[in-house]
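So this first bit is one chain, no partners, the form predicted alone, shown in structure tokens.
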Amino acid sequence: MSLSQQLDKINNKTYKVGIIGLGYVGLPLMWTFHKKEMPVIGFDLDPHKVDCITSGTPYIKHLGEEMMGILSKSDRCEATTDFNRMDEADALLMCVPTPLNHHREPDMTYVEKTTETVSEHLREGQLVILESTTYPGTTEDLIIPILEKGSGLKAGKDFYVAYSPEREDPGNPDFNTSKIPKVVGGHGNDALTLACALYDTAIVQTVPVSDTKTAEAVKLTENIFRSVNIAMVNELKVIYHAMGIDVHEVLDAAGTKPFGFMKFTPGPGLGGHCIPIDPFYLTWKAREVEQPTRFIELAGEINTNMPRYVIRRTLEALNHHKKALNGSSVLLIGLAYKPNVDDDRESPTYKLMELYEEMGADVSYYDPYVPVIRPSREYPHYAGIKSVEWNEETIRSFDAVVIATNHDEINYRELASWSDCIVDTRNAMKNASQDSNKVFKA
């Protein structure tokens, strides 16, 4: 099928979009294309996700029941575990994890296996797009060779390849997938034209760049920018506390400057699938070209050490009440890595749980968005543990309460009246209590 025929199918809304991986990136992408009347087929290894889409049952809380109900009843949308149906799609968008291994190096296993599967079903004229965050050169050096070897077809001649990094911000009411401009890099001009035309049907703006390597670098740059700035305010938090200065008051005041300043907020560490991981993709790749990444690594060191600062402040808080951390009961509020979502990937709360337990504390958690801890690669031993109930008797039973995630749903005034020892890593108690004998900022 020629490029012009492909573009005609896109314009006529008969171009079928295949999405591989129906998680926090793939599911919103499915919804976005569906809303713009494009036919969509989703692929996932997890039959639970497929069943949920078929039945209209939410499995990502902040996306809501209405969306799932509409998808389940639509004749333009379906989900399947049958990867043999990949050839039905005109475009295949890969939204799979790109974690780190135990040596803090890129783990490309999911990308490689998915690409191998795509290569087995690849047909002439298909467009393949990687959306997962990765190091510069992935598309050209890894994706295309696997696709060509497995299919016997030639990229740029028989099929099209592009890279367009996801830019999801789970739970953000102001920016969903359709409202966030999409950076697109293509393997050749035809691939770029086709990929931009596809995203133009559903996304507010496409931002074409010169090649896939540049697009891959854009995503890393965005998240390294955040990592470095978060590290800066985390370091300032520790410094200003030693000086008796409230870093949150400083940042609020500095944030009134209409130019030259962008406000970032400190916390107990980094969470989510992007910021704790992505900088290491560039540091790993930079070693290949013998370039140091001192600034990026320093930021990672500061952010990684923040949970230990929270432990130190908890020791001080309990000591103020003439208690030791060893033998005390600690309640962590918030397992999700950010407010008002159920996304607990790379959450610093897990590291806090481990550190408190190492110090001899009895640890529990409360999170209205994560009632039960799901299995994970990093913390399989916590799978199945349930959130405690939110009531006065339960909260009063803990020697210390540590706010790790500031969900809006939590009643902080109740917390202030129920607990005498609160370690606040998020400035959540700002409007609930400023009692220095009760609230200890960390």
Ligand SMILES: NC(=O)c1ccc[n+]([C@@H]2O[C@H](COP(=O)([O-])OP(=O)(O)OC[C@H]3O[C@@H](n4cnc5c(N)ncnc54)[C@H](O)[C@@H]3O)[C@@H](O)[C@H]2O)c1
The other form holds:
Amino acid sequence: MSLSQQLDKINNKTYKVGIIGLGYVGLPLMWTFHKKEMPVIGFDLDPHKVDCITSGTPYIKHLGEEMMGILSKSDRCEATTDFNRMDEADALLMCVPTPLNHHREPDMTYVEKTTETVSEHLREGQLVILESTTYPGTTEDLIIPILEKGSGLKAGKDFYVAYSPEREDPGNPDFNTSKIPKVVGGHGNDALTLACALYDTAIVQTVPVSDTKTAEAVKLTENIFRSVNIAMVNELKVIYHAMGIDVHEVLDAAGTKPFGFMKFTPGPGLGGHCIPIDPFYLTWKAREVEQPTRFIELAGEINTNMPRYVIRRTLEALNHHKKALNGSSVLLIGLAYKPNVDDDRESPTYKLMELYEEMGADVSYYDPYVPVIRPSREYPHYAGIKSVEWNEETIRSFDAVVIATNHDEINYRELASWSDCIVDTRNAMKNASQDSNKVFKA
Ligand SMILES: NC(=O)c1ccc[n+]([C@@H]2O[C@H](COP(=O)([O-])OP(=O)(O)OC[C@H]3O[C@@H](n4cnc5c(N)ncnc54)[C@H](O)[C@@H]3O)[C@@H](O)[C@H]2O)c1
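Based on the form predicted alone presented above, generate the structure block for the form predicted together with this ligand.
Then the entire complex follows, led off by the chain already shown.
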């Protein structure tokens, strides 16, 4: 099928979009294309996610029940674990994890395995797009060789390849997938034209760039920008605290400048599947070209040390009440890494739990979004632990309460009346209590 026939199919909305990996990125992407009347087929190794889509059961809390209900009833949407059906799709969009391994280097096993599977089913004319965050050069040096070897087809001639980073911000009420401009790099002009035409059906704007490695670098640049700026405000927080200045008041006031300043907020450390990880995809790759990555390393160092600063402030807070951390009971509020989502990947709350336990504290957590801790690779020993209940008797029973994540639905006024020792890493208590004998900013 020629390029113009493929474009016609997109315009006629008969072009089938295959999405591989139905997690925080893949599921909203599936929904976005579905809403614009494109036929979609989702693939995942995890039968639970596939069953949930088929039955209309939500598995990502902030995405809600309505969306799952619509997807499950639609005759334009299917989810399957049967990878033999990949040839049904006109495009295959890969949205699989890209974590770090134990040496803090890119772990490309998910991307490699997925690409190998795609290569076994690849047919002429298909468009393959990698959406996972990765280092510059992945598409050209890793993806295309695997696809060509497994299929016997030639990229740019027999099939199309592009890279388009996902910029999804789960739980952000102002920006969902369809409203976030999509950067696209193609392996050749035809791939770029086809990929842009596809995203144009469902996404507010496409931003074509010269090639796939530029698109890969765009995503890393965005997340390094965040990591460096978060590190800067975290450092300022510690300095200003020593000077008796409230960093939040400074940042709120600085944020009124209409140009040349962008407000970032300090916290207990970095969390989530992106900011703590993605910068190190570039440090790893930069070694190949013998370039130092000092900003990235320094930001990583400052952000990684933040949980230790929170511990120090907890020691000071308990000391104020003539108590030691050793033997105290500590309640951590918020296991998710950011407000109003259920994503606890790389959450600094886990690091805090470990550090408090090392100091002899007895630790519990409260999070309405994470009622039970799911098994994870990094913290398998916490799996199965349940959130405490939110009531006066329970909250009063803790020697210290540490706000790690400021979910909106937490009643901070109740907290102020129930606890005498609150360590606040998010400025969540600002409207609930100004009592400096009770609230200790960290
Ligand atoms: N979560 C975010 O906010 C976000 C934002 C922007 C970019 N990203 C990037 O998007 C990518 C995906 O992240 P995510 O948060 O959606 O991950 P996720 O863990 O939520 O989802 C990934 C899904 O891929 C599935 N999977 C793994 N290997 C597979 C395979 N071989 N075949 C089929 N399915 C497979 C998993 O079962 C899982 O359901 C990552 O590169 C991430 O860095 C994530």
